[in-house]
Structure formats: structure tokens, C-alpha cells
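To begin, one chain is listed below as C-alpha cells, in the form predicted on its own.
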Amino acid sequence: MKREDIFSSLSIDKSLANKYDFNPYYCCIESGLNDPILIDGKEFIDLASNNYLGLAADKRVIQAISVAAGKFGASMCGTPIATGSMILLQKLQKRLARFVGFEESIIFPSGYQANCAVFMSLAKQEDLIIIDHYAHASLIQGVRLVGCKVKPFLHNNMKHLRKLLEKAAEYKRVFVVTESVFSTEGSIAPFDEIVKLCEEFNAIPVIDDSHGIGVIGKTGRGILEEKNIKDFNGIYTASLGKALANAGGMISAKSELIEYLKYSCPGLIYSTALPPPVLAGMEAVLNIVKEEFSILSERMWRYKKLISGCLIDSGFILTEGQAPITSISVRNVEECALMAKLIHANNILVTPFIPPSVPPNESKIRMIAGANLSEKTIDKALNIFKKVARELELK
């Protein structure tokens, strides 16, 4: 190919968005995450974003981040191993790790980049990864980097992924890798009966809590809590711009493993550290989780039964979740499409997932309702879900 033809040959197929005059995605929104938040212009009902306990533009978070960038500026200019593992660093991963029940953790500058270099450091090719069929693109990702045998395994099937195991001597070390919040349709991994069952087979649990850490559990710790899991003996990653409302991505892991990582993960060793506002930001949110979070997560849980509720009684169809996160599921691709415009058209941000983010045939449209949210808010979003009801003609 001439080197002139190699971005000519470059293209996207918007026939989709031409056809109905409408693209969902990279809108412009000219606000933080308020209630409501401004689009073109426009106040929009956010229930797109996964701002679950509502606290990215919370003024407590926002006061943090301000002190930290006037002590300590806008960035330290420098990887973990170099310039960046300032004191909130430190402090932020040992209190990120008892958070979730670990000895240590770091952090990365993304959950995306967590879970790639989780695997490029662990895993060689002489082993076997055993995954679910719905996980995460970053793990995906993360695991066709190492080149080694890879193995899906149906989506929460514990039988499937027994006879995977028994199957899987050959191999000299086996992960077992999923999420603990499927985020495109709200199912919670029975994680409890993962690890029993990597303890069986002698293989190491990998879970990406993304979606689960300050959501689920009694006190918002995630899917260890949720599921009781003590003295967990595998890898944990999440990403900590969801729930806790930041940026950034964490591993926690025993204390050996994560000394191994900070000396031979290239993700982690040549990546410039997060700035220190951002760090300051996420113990403000760790603060304010220790002291409200059965307030917000019942705000949170009642906006989520609320909207599932009037979608159901609407005649929408939905998945079937566990989580606070409420999925319309449609039957094609243009479905998608045209669903996504008219509520759009009514003022509300979701979020639409078609292939390849999810399996054909299982496009769907995804809220989550933060507990920044109003009362005044919900229920003007329950009344528009009622009118783009009547002008699909569901009922």
C-alpha cells in the first residue's frame, strides 16, 4: 500500500447515524456531572454517566482537589518508580487496599490500563486463561496481549467453567478472570463459588470490581463484601473513575505480588503518575463513603427501582440485573438506534451498546441514576420514559 492510501483507507460506518440523524456518542457536554447537565446548550437528565453515589461534583471533593493543586500543583511530571510517588500516593494505596480487604494495592492512570498490565506481567504463554464470555473489553484486551491459550467460558455458568478447570492440568499456571458487575446489564458474578472453585483446581481468581467498588457490599467495599470473601487469594483490579469518582485504575493483591509489580510492570513503571489533585480527590470521596454511603446507596437503589419499574410498566423489556444499573434490551442494532434518539430528543443522556461492546443481537440501553440526582429530576425522567413509551407504540 502507498503511504498516501494508509489513512485514505482509514473509515468508520456512520451509515447508522446518517440514517437517523443522530450519534450518541462523544457528546459535548459543557458542564461537570450537576443535576442537570448542559449539552450543546441544553439541560440534559444525566443518567449515562457512572457517577453511582453522585459525588463528582460534590463541593467536599471538589474543596480537596482544590487545596492539593495549590500545595502541590498540577502534576509531579514523573512515573510512580521516579518522581510521582509523592505522600498521597502512598497514603491513597494503603488506604485504597484496606478498603478492600487487601495487604497492598497500586495505582495506575486507568482501570483499561490496570487490567492490561495485570495480565503482561503475570502471565506467560505457557499457561491458560479462562474468561467470561461478557467480560470487559479491557480484559479482553489485556489477556490477547500475553498470547497465550485463552478460554471463554458462558457467561456466570459454573458448570462450564468446572469442566474447563477439569480440564486444564496441562497448563502450568490458570487464571480464572471476570467482573463483578457486568456494567452493559447489571448482573453480579457469583464470585463466592469462582474462588471455592479456583481453590479446587489450584488456579488464581482475577476479578475486575470496576463496576462494584462503592456500590455493592454493606458498607460499599464491593464484591468481597458482597460475597463475604475473606483472606482472598488472587488479583483485584477496578477502576476508580466510576463510584469514587475520580480517575485511575488500582491491582491489590498480597504485599509479594504487588512489590513484584512496582519493579516490572511496564504499564506501571513508564506511565506518568496520577496528579495530585486526583489523588486528593478520591480520599475526599473515601472519606465521604465511610460517613454516608447507606444514604447515598439507598437514594441510589430507589432511583434505580423507581426507573426500572415505570420502564417495565411502560412495556419496555429489560435485562435482568442485581446491580444499580437499569438496561433496556432491544432487538437490533436500529432499534437501538431509534430508541436512543427519542429519548435523547426528550432531554436524557444514556448510554447506547451495540457490537461489537456487546454480543450481536444484544444491543441495549444503559441508566444509572446517581444519588446527586433530585427527586424533581426522577420524576420528570419517569415522565419521559412514559411519552417515548407512547410514540414507540410499546403498550
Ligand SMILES: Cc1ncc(COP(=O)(O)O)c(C=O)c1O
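Bear in mind that the values here come from a model prediction, so they are computed numbers and not experimental data. Note that the rigid core is defined as the largest set of C-alphas that superpose within 1.5 Å between two forms. Positions refer to the first chain, counted from 1. What changes on going to the form predicted in complex with this ligand:
- With the core held fixed between the two forms, residue 9 has its Cα displaced by at least 2 Å.
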Given for the second form:
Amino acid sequence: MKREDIFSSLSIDKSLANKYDFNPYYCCIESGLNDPILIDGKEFIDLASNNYLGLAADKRVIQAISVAAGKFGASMCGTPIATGSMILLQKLQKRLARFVGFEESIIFPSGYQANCAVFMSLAKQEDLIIIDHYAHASLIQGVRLVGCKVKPFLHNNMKHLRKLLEKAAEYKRVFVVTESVFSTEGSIAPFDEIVKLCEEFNAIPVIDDSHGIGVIGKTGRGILEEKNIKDFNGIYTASLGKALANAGGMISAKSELIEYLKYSCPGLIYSTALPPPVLAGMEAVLNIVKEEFSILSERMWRYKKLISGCLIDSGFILTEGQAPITSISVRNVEECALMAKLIHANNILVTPFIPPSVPPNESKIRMIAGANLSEKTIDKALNIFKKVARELELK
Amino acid sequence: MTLEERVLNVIEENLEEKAEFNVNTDLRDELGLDSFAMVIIVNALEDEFNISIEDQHYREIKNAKDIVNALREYCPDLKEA
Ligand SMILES: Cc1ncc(COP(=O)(O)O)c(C=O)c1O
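Given the form predicted on its own above, I would also like to look at the protein as it appears in the form predicted in complex with this ligand.
Shown next: the complete complex, the earlier chain at its head.
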């Protein structure tokens, strides 16, 4: 193949964006995650970010980040096994581990990287990985990299999972991989049942709690707290860039396993560690979560209920979710583009999901209302949704 | 049960949601199955018929009829009621 042909074969079909003269992706936000945010000099209500607790631009977090930058500078210019291993990283790894119920954790530059890297270090070709049909792209990529047999199970379907486990005896090791909160629709995995099935069949449960940490559980400690799972004998991963409002990805497990990964996981060992200001920002967020989770979470849930109620009353169809996420179910990508454009034209930023981010025929528009938004902002958003519904003639 | 019925049953039992389809329905384009959904069905067919389906074969599968034809070709011993 000629080089020109190779490059021209790698183009993106933008016909949908061109047809509606609207592309919601890679928009240029000119402010922090404030209430409101700024896009093209215009004020927008942020219902798109994963800033669940609203702490990304909290003054106390900003202050902690500034102090750490003053003390430690921009970066340690080294991987976690080398100069990246500094006091803030070590402290945070312990603190995050305890937060979710372990002794030790490791922190990667991103959740995506953690998920991609971990399976290569744990699984071998002769193993079986059973994974939820709707698991995040990073988990799918991670398990595919192993080159072992991969069997997806129907989304949150315990009968199907059991059936696959019953047929898994021929494999050396069996992993069962899922997410806690499925973020495009807000469903929560029956992870207590999955853990029980794993015990019955001697399989290793792997949970990605990216949208659960700082969100669910009585004190915000995520899925293990939410489902009252004690002494978890599996692998826990989470992004630190959502409710915890910074960046990075964590992996927790029994201490021996974390020690093993520290010396065997290339995705950790060969990648520059998170910079000190981010680590300090995380620490500050955890301090706030400890003191204020109940207030922040009450607000987050109230906003979700207000938005969901208003959308249903206005004639939108929502997916049934148990997390503080509201997703409008649309018939197809065309309807998704049209609806997202109208909402955007009314200065609300939302997240449209079209395939391959979601299965074909399951396009969605997702909203997360962070606890930093004011009641007045939510009121304004509700009025906008009513107006959009009238324009779309939903009722 | 005919081979056709068995294949349609396997597909029906392994969909995320109930759907109307027949032997000619394109599983990807009309039923909207993504690659993992196809793997779920292929794994279930492997169990149902006690066979192993190679990647290259399953990429060629468009609809239930293709599956039935492939089963007849590669597994002539399968009993048809
Ligand atoms: C479930 C899930 N896992 C992993 C990731 C990746 O985490 P990160 O953004 O930290 O790379 C995301 C989203 O970003 C996610 O939603």
C-alpha cells in the first residue's frame, strides 16, 4: 500500500457533524470547572464533567496544589520506581488504599493506563477473562492485550455469568472483570453477587470503581462500602480524575500483590509518576470528602433527582440508573446530534455518547450535576430542558 | 428442533434485550450487535454445538442463515430433527 493511501484510509467520517453543523467533541473550555464555565467567551452550565462532588476548582484544593508546587515544583521527572517515588506519592498511596479498604495501592498516571497495564502482569495465555459486555474501553483493551480467551457476559446478568463460570474449569486462572457504576447509563453492578460467584468458582474479581469512588457508599468510599464487601480478595482499580477531581489511576489489592505489581508492571514502572501538585490536590480532596461528604453527596443526589424528574415530566426518555447520573435515551445518532445541539445552543454542556462508545442503537446524552453548582443554576437548567422539550415537540 | 430453530434460540437467549429477528436479519447492521455481543453469541454457539469457531469464520457470519450453513458444512454429523 502506498503511503498516501495508508494515510487517506485513516480518516474520520464527520458527515454527521457536518450535517448538523455541530461537533460537541474537543470543545475548547476557557475556564476551570466553575459555575458557570466559559466556552467561546459564553457562559455554560457544566453537566458534562465527572466533577461529581464539585471539588475540581475548590479553593482549598487550589491552595494545596499551589503550596505543593512551591515546595516540590512541577514534576519529579521520574517514574514511580525511581525519582517519582516521593513523599506525597507514598502517603497518598497508603491513604487511598485505606480509603477503599486495603493496606496498599499504587498510583498510575491515568486510570486508562492502570486498566491497560494490570492484566498483562496478572494473566497468562492459558487463562480465561470473563468481562461485562459494557465494560470500559480501557478494561477491554487491557484484557485483549493478554492474548488469552476472553468471554464477555451479558451486562450485569448473573445467570449468564454463572453459566460461563460453570464452564471455566479447564482454565488455569479465571478473572471476572466489571465496573461498579456504568457511566453512560448509571447502572450499578451487583458486585456483592459477583464476589460470591467468584468465591464459589475460585475466580478473581476485578472491579473498576472509577465512577463509584467518592460517589457511592455511605461515606463515599465506593463500591466495596456500598455493597458492604469486607476483606475483598480481588483487584480494585479506579480513576482519580472523576469525583476525586484530580488525575491518575489507582490499583489496590492484598499487599503482596501490590508489591508484586510494583516490580512487575511495565505500565507503572516505565511511566513518569504523577506530579507533586496533583498528589497534593488529591490529598486535599480526601480531606474535604472526610468532613463534607454527606453534605456534598446530598446535594449531588438532589440535583440528579431534580434533573431526572424534570426531564421525565417534559417527555424525555431516560435510562434507568441508580447512580447520580442522568442519561437521556435517544433512538439513533441523528436524534442524539439534534438534541445535543439544541441543548448546547441553550448553553448547557452535556456529553453525547454515540457508537462505538455505546452499543449501536443505544446513543445517549449524559448529564452529571456536580455539587458545586448552585440551586439557581439547577433551576435555570430545568427551565432550559423544558424549553428544549417544547422545541422538540416531545409532548 | 431444527438446526435453524436451535441457532435462533441460541441468539435469542444471548441478546441484551428482546428483539424481533429471523434467519435473514443482519446481526450487526440490523440487530445492532457490537463485537462483544457477537463474541457472546459465538461462545454460546460453541457450547450449544460443542464446536470451536475460528475468528476468521465468525467474521464472515452476517445472519443466522450463515451460521446454519456453516454448521451444515463443517459439522455434517450434527443431527437435524
Ligand atoms: C470506567 C472507567 N474506567 C477508566 C477510565 C479511565 O480513567 P482515566 O480518565 O483516569 O484514564 C474511565 C474514564 O475516563 C472510566 O469511565
